[in-house]
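Just the one chain here, laid out as structure tokens, in the form predicted on its own.
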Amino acid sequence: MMNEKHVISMLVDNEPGVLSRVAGLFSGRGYNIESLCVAETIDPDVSRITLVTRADPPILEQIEKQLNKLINVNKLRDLSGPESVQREMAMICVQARANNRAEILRIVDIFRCKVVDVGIEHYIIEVTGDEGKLMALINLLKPMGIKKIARTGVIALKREPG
């Protein structure tokens, strides 16, 4: 069976060492974390860890059971399906010479991005969206010369009813 991508969201105690224990659980069992995002919630004592991993259902179940055993994990949820909203942010530094500046700005407009920095021969573009949108933008900018990229990884929230 093919490993499916899963977005796991955890509410954890906002204390030193919690992230290390979560990451250690993955590395100790040979599971890979494809992306990881951690930030404080509205409650300063609680952080949300959002991570992406690939696993088939029995392995995912094992991962979730092991994570739930960690003392500092208060709530865990798989947010992989349509019941969640997922986004990722990226900043892309692209070569912007006189001959391609207008084309880059058209692409930025089409993708509803923002140019957040302008240099003599570069733009830094900020984009937010799902993985498909980010990959489509990256593929259009590649021929122009992407210098560097920084991505946040996926963040997600469960949809509210109604």
Second form
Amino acid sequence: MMNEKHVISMLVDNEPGVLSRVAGLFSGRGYNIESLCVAETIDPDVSRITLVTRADPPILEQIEKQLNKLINVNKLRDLSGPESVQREMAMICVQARANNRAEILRIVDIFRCKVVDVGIEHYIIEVTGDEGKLMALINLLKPMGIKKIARTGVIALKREPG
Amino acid sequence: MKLTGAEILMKVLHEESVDTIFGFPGGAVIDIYDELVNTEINHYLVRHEQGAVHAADGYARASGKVGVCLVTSGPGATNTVTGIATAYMDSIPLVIFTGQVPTHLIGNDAFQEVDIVGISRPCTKHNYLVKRASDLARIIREAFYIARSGRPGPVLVDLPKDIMITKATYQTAVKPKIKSYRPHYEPNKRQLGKVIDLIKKAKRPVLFIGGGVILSKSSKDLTEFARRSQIPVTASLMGMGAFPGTDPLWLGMLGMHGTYRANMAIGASDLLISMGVRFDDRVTGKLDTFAPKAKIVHIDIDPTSIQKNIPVTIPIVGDCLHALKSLNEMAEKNNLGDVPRSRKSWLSQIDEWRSTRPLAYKTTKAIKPQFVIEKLYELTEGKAIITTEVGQNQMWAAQYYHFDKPDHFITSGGLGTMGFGLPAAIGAQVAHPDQTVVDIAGDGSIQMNIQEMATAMQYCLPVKVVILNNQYLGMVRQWQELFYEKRYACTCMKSGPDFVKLAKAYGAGGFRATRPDQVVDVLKKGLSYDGAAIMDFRVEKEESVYPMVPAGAPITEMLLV
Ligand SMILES: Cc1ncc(C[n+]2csc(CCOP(=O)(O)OP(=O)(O)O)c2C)c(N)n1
Ligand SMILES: [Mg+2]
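The structure above corresponds to the form predicted on its own; please give the structure of the form predicted in complex with the partner chain next.
Next comes the full complex, this chain leading.
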């Protein structure tokens, strides 16, 4: 069966050690993590962890059960489908010399992203979107020379109030 | 009321009705010990912190209560890890208190500092570092609650030294509330109803039970259910004693060293009702040939156990006790007692397997280890609490001692920890001072925690150690014999010690048998000895445990005697 990508979102107690419980579970049981995002929610006692993993259905079932079993994990959901909004942000430092500066700006414009830093030989571009958009942008910028990149990993919310 | 951390600890231990602690002191816990001696709690000073955890584990298994340990920081804490992992694998409720360097030194590589919360994270059900005295009472209560509820397990609480002397407000008995932890006890009734329907249709049903039945204290209900519906019962190593080992419906243990009839019954079964088990590889053998014809029902309190190794037809999350109570009610309403005729031929098929291929061994001039266990069983009338070490001794104990009651077979099933048996026997003896407690040991394993003989002596605990002394790491030797062309690499343990002299050095009784005709006499002497005793049985050196299913083979393909 296919190892499908899954976005798992969970509310956890905002206390030290919780992240290592989650990460340790993945490394100890040989599950994979593609990306992982953690930050406080509006309740300072609660953090949200969003992680992306690839697994076949039985392993995914185990991952979700094992995460739920952690005492500090409160509520867990799979936010992979179209009923959820998924976004990721990246900052891309691209080589920008006279010959391609204009081209880069045009791409930035088309993708509705922003140049957040300008140097004699580089731009840093900030982009937000789903994975498809990020990959499309990265592919277009590659020929110009991407010097470095930082990605946040996916965060997601269900399309519903509360 | 303002109390010091150490005083609060004692208060909460009192709330939790703790009257027994196994431990070993050191600088980081000196304040706790200073307070402990003012309480009614009995503290057992072990000789190694691993022994403290195994003793607390044996105590917990024998008594059904939470076992408690107290050790110092650094090496005291790291010495507990094997014990904690042992309890974790077998779902035994423990609370382990470790000392820690003062909070302001944490992270500085202070003397005897170790990140025990980090180290023990993957082998505890949960763990805590107490950072404020005001959190202490809540954390300790949570620790006990988590350890004993749901699927039980060990919980570690790390106690920095300064917290133990800091004053904080103490409020009596506040019930712990953990919003993200709600064990699910009540099984789905509709799912249980389906089980009854399946039983009505089944021709060759089998009940397969594990440690969960013992932990949920549902042996009686299980026995009632099996007898009423005339379904034969097999068990994992951890489930031994949950169903009477002398009942005609008893199949014996399942798996790698299971009985012929149990393994064959699983191969032929059309309905496998499993409870409180986790389908360990030592039980299933080759996964895709396990119970190939059966619909599988799996009842367990831990959802992660279900569908982990074996795809099941009817998954049921819940406590075995709740499930069995409902199943018994439903069985009565549905007249499951009117056993279908087909069941009779199933049971006679099993009888045939039993009589054609019973557990067996060949007699020679040497003492057979199986014979020692048979005689031990007879002389103790099957009533002793048996702990084991790990290896052949453990398997022979499971095969030849017949357990009629739960909590009487105490063994490291999941982790297979050599050195478990003696300290576990000490814990069991503390829980049941008037019962006969016997550690069935190997000559290799017993040396891993032999120092605990001194603990037994100090507290006048009359534990008996039966060493099946083959001068080998026998189980490994057996694998080398069968699968490595007898290349006995580093499994021979020729050089002693003289266990009789060793026993005497500790002040215990020491007895030896070298010939079969001495076995009964030595057992009688050892068992009736007034105090702890070691019995050294010089057994057949290259005896192997049969049946045996080679690792990774289907369980119906057994090597027999
Ligand atoms: C701590 C530990 N180390 C190694 C092993 C691997 N092991 C399993 S059985 C066994 C042999 C045990 O020898 P002994 O105690 O003499 O028992 P026997 O099999 O001879 O009855 C060994 C080394 C283990 N289970 N636990
Ligand atoms: Mg041996």
